[in-house]
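Coming up is one lone chain in structure tokens, specifically the form predicted on its own.
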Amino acid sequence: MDVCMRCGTPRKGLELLCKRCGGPFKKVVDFPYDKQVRKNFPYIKRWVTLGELNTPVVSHGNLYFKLDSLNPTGSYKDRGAVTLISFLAEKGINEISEDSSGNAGASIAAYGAAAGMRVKIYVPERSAGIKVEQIEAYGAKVIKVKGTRNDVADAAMKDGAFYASHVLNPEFRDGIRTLSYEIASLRDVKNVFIPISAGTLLLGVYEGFMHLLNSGIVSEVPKLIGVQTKQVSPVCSKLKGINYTPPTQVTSIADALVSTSPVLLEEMVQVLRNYGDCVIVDEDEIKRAWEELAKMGILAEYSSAVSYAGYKKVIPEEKSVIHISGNGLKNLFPA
């Protein structure tokens, strides 16, 4: 069952926004946790898998790096894409559109290809680089759109194919629950540092830990610490009462974190207010964190190094997990 995150209205079909209040939907997880991970997604009978999940962990004392950068397409987005695409394939959908010039676009393109779907990915006009080439490599059609990021989303939505938005489709967010299950297996984790932008990662991790808590698998939800860049910090700013004016163009080295006005802003702030905190890092802090990670043998995207940069500003004594969300190879070979 799916319900609106803001007013509780049930979802009747595959609509993406609540007709009553305009809010996004979420999956209701009202069943006990099952150790057979796939059984925690009862609405999917056949998985279109590329070998995702169960990513490695590298430990340094009480600090654990969760390498979601080693998922099939090089990012954590595969957790959401495998769930969404598997769900849509069961519904008989064979043509989809999505808007993303980055990891989400690559992941949707890959899993869409594996499912035999026709995939169109809408990107900003100036998009270039390895991520766009990766999207095209999977056979997806890349369509460049003039204007703002919202213009790109509008074009994808009006395409005529099913709009496989990774932000609005609740199945994508729901797939991120698997990350919480894997982190919880490390035992006694007190802090989880994650980069935040559109909200799929934070909200998915939160739902996963709540599932474990309600099932009696964990006794508490670890502190979820979202990290944002100085340029793109609407969540941290709202949480802490800081005035935030988004830039006309995001130029941060963390180029995967671009949601200056996220649809899921209120939901993210509420989660962090109740279960965590938010940290803002600048460009120099991101670069230093990236360099330190590389010297440990961990090649991360700059957008992933953001989570480690946030950790370095807090440095808690308790057991902490740093989420490495994307592979650094995507930064090394620009077009």
Contents of the next structure:
Protein chains: 2
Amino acid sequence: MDVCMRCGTPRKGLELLCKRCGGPFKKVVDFPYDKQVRKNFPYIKRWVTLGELNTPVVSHGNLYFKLDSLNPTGSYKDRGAVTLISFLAEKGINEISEDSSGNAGASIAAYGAAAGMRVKIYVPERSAGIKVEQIEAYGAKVIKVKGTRNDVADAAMKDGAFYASHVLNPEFRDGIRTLSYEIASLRDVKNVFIPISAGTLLLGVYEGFMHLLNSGIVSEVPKLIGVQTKQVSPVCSKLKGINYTPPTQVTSIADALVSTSPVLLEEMVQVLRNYGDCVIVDEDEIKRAWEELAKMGILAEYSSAVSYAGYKKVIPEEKSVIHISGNGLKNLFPA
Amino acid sequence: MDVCMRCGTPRKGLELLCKRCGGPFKKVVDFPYDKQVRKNFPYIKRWVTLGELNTPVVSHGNLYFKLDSLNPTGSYKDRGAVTLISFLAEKGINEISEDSSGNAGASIAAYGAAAGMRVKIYVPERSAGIKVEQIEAYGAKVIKVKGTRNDVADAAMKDGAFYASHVLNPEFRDGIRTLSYEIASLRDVKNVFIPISAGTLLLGVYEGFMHLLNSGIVSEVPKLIGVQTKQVSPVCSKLKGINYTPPTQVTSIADALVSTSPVLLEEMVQVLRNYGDCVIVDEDEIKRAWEELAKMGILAEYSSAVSYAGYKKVIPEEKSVIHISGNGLKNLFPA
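Could I see the form predicted together with another copy of the chain next, after the form predicted on its own?
In what comes next, the whole complex appears, and the chain from above leads the way.
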């Protein structure tokens, strides 16, 4: 069953916003955790798999680097795309649209292709770079849209195909639970550092740990520490009571973290208030963290190095997971 | 123990060519296979790991796509780099050189960095693209050399640092055995399609299967089918008795397959004669195979799509493994 995250109204079909209050939906996870990972997603019978999940972990002292960058399309989004696309394929949907010039777009394009769907990805007019090339490589149609980021989303929504938004479809966010299951299999983890932007990652990880807690698999939820860039820090600012004015244009090297006014803002702040904290990092801190990671042999996206940059400002004594959300190959530019 | 692949003379220290006949060395694998993978490499006590091995497999009908493209640096070379670098680190070596503008260079750079080594990668003067950027990202020094490919190798060899050649150090090739162990865990595999160039992959996979056969783990070696491009096909040509003249410049989109006169030519031909076959594919066949893979959601390097292109020319009835050797992100160019 799916319910509105805000007013609890049940979702009737595949609508993306609550008809009563306009809120987004979430999946209700009211069954015990099953060691067979796929059984924790009872709404999927046939998986459209590309080899996602069970990503490697590299240990350094009391740090675990969780390499979601080594998922099939190069980011943690594959955890969400595999559940959403498998679900939509079962519903008989064969044409989808999405708005993302980044990892979500690439992931939806790849899984959509694997499911035999026609995929249209809407991107801002000036999008370029490897991620857009990657989307096209999977055979998706890339449609460039003038205007604001909201105009791009509007165009994708009005396309006519099923709007496979990674932010609004609860099956996408729900897929991120698998990350918590994998983190929980590591020993003595007390802190999890993750970059936050639209909320998929943080809220998905939170739901995963709640599931483990409610099932008696873990006795406590590790501290979830969201990290944001100085330019895009609506969540940290709200949590800490700092005044935040989003920039007219995001120029941070952490180019995957662009949600200046996320739909799920309130929900993220709530989770961090109860179970975690928030850290803001600047451009120099991100670059230094990226370089340090690379010199350990871990090639992360700048947007992923953000989590390590956040860790470096806190350095807790207990064991911490640093989530590496995306593959650094996507940030390289041939000279 | 290591012995010369040609005359059997034992290797005394860390020399890379047999002093008696000039042949390359191989590790002698004279102990039973152990289910704990690392125990099959008794010369390594401490592993410099980046999360390599156990790469995902995607099934389509009677095909298994083995995604070595999802290794930490994006290619199967990590199987060899992890063994070579771990071994060299134990020997106290802290400065290495290598010649490769491609996946081997990136892999040696990453594992070398992780081991705290100073790494110098020699590349042909006109090298460019994501792979070179990747090598530099790991902190390695990239040194461009004028002249032929052999001049580049000469420069790396004469550098003064330990020459960590992925072709000549037997510990690198030996690491590829892990691929055979993983393939052998799949059911009913009768054919393995792999791209061949310098010989590391083919000869490593062969040694792995020999180990399993001698240990009684498998009762037969699957057919090893090497695939080469029309431009770079010395092995297939020799095996089939076709006259082969290497081009003055390799312009194939399969830009990782450049060994026009491989040192290990004889050894490869021998293996294919006894245990396999060889297929030559042209540029159109590679492009079509690459596209088909991408539309299945598998983003391969062009050089990896070569193995699928080879499969498509044979299409055996029994189960086949298609080895996806490198990540397609490395072949994308931002518009």
